[in-house]
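Single chain ahead, written as structure tokens, the form predicted on its own.
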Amino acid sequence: MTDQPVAMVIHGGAGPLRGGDYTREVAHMRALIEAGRDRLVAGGAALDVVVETIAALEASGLYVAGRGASPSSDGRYELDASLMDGPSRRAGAVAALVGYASPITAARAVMEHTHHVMLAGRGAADFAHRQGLKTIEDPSAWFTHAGRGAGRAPSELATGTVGCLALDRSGALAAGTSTGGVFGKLAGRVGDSPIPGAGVWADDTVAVSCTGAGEMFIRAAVAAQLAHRMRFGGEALGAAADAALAEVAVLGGEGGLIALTTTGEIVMPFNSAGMKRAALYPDGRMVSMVF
């Protein structure tokens, strides 16, 4: 372990809704950012931090995410997440979960107690099971449905995956996003959340996080995209991040990313109206904000 100061960053969604009161979820990202910071300033790894934050952020029922999720078309709650670790590019996911409260909590099970990246639908579902997680008893009970769907139309609704990065002292970085997906979606619809590449990416230079249109992502590459524009290509993280944004508003889709490089640079960038969206900068700075 060093000294290396260390460096958080969150984000709630992109695509809040102009004139909606967001006090409480920048106050909820404020006070998990400070968490977060206690636990990397006393030797905390990254990934943890990154597992236990989306975890809190799934559990608030605030943000299109864990408890906020809306139904599937066919009126069942199917979450997505994904977990990557940097030094060693471990990655865990689940797609298309049901029934349980914490697709993060699940995504990193895949990740420590299987030979593979990723599990999708019942398969995810009877792993989850077996690892003894979380179960949700009574969804109507659970579910808050934070992105408002009932009675608006698809450009009203706001959306809210959730995702974070951490570097922690030694210099690690780490990376996850979660969703609830968006409102209405098609059953069995995966965007770009639970897919390491698209909505997540974590290596020994830079982890991001994504969240918008994730088909566009997903065609974009964004968060690969992202990381190999300043591995290959030589570019600064602003420029990086600013020209695979671009690629998805070019496909017609609008969104942002957070980014985190292992040197504590920062950027969170979107096209849309505003991102939910609280960082912890190296020097100790703290911002919460959403417009």
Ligand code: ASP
Given for the second form:
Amino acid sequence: MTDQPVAMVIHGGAGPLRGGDYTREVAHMRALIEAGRDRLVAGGAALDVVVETIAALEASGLYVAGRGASPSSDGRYELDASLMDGPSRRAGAVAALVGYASPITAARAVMEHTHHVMLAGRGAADFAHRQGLKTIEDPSAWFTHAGRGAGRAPSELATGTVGCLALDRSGALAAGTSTGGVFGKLAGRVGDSPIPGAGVWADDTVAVSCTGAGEMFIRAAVAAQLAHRMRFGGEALGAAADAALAEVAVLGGEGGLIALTTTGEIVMPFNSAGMKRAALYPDGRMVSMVF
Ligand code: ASP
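Can you switch from the form predicted on its own and show the form predicted together with the named molecule instead?
In what comes next, the whole complex appears, and the chain from above leads the way.
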């Protein structure tokens, strides 16, 4: 353990509605940052803190992930999540997972108990069953936004993927992302969130989690692009993040990202109206905000 300062970043999605009241989300993210700080200061591993924090974001129902997800065109709730460990670059993900309460927990199980990176659809659900993960008995009771997306244009609705990055006392980074996807999505649609290199990334330099128009984030390979601009192009974090996000805009997409380096540098850029976000800086300063 090198005992370096710890740091952590959360996002709750880049789709808040202008003028909306996000008091609860801001307080919730702040509480999670404080809990994460205590875990990290006590020597907790970045990977554990990321999974615990995202599981809490999923369980809250305040974001479009986990309990707060919205249904696909066939009325089913298909959830995506991913996890990546910086030092080893191991990764685990689930896509279009139906019937399980915590997609990030399933992503961790894929990483730790299979030789694969991603399981999708029925195979992901069968695996989650074999792992004994918590099931959703009654979707209409479980999901807090059940029916919210029906008959409304995606542009009228807030979206809110969640993500978390952490830097622990050993200098290890981890990143995770979890989402219900976008409103009005076709059954089977998978966005950037579960795809390492698109909506999530962690290596020995930087950790990234994205939110926004997933199709454009895939086409711009945003998370890997940011990391590779730093690794191969020698770019500073802020410049690399801005350039990757600028490509999303060129492709016609809106969104944002959070990124954290092993030196504890943090950026949280977005080109949308706002982005729910919170951070613990290495000097102990904490922020939680939306606009
Ligand atoms: N990026 C997510 C997706 O396309 C949506 C979001 O971030 O709100 O599935």
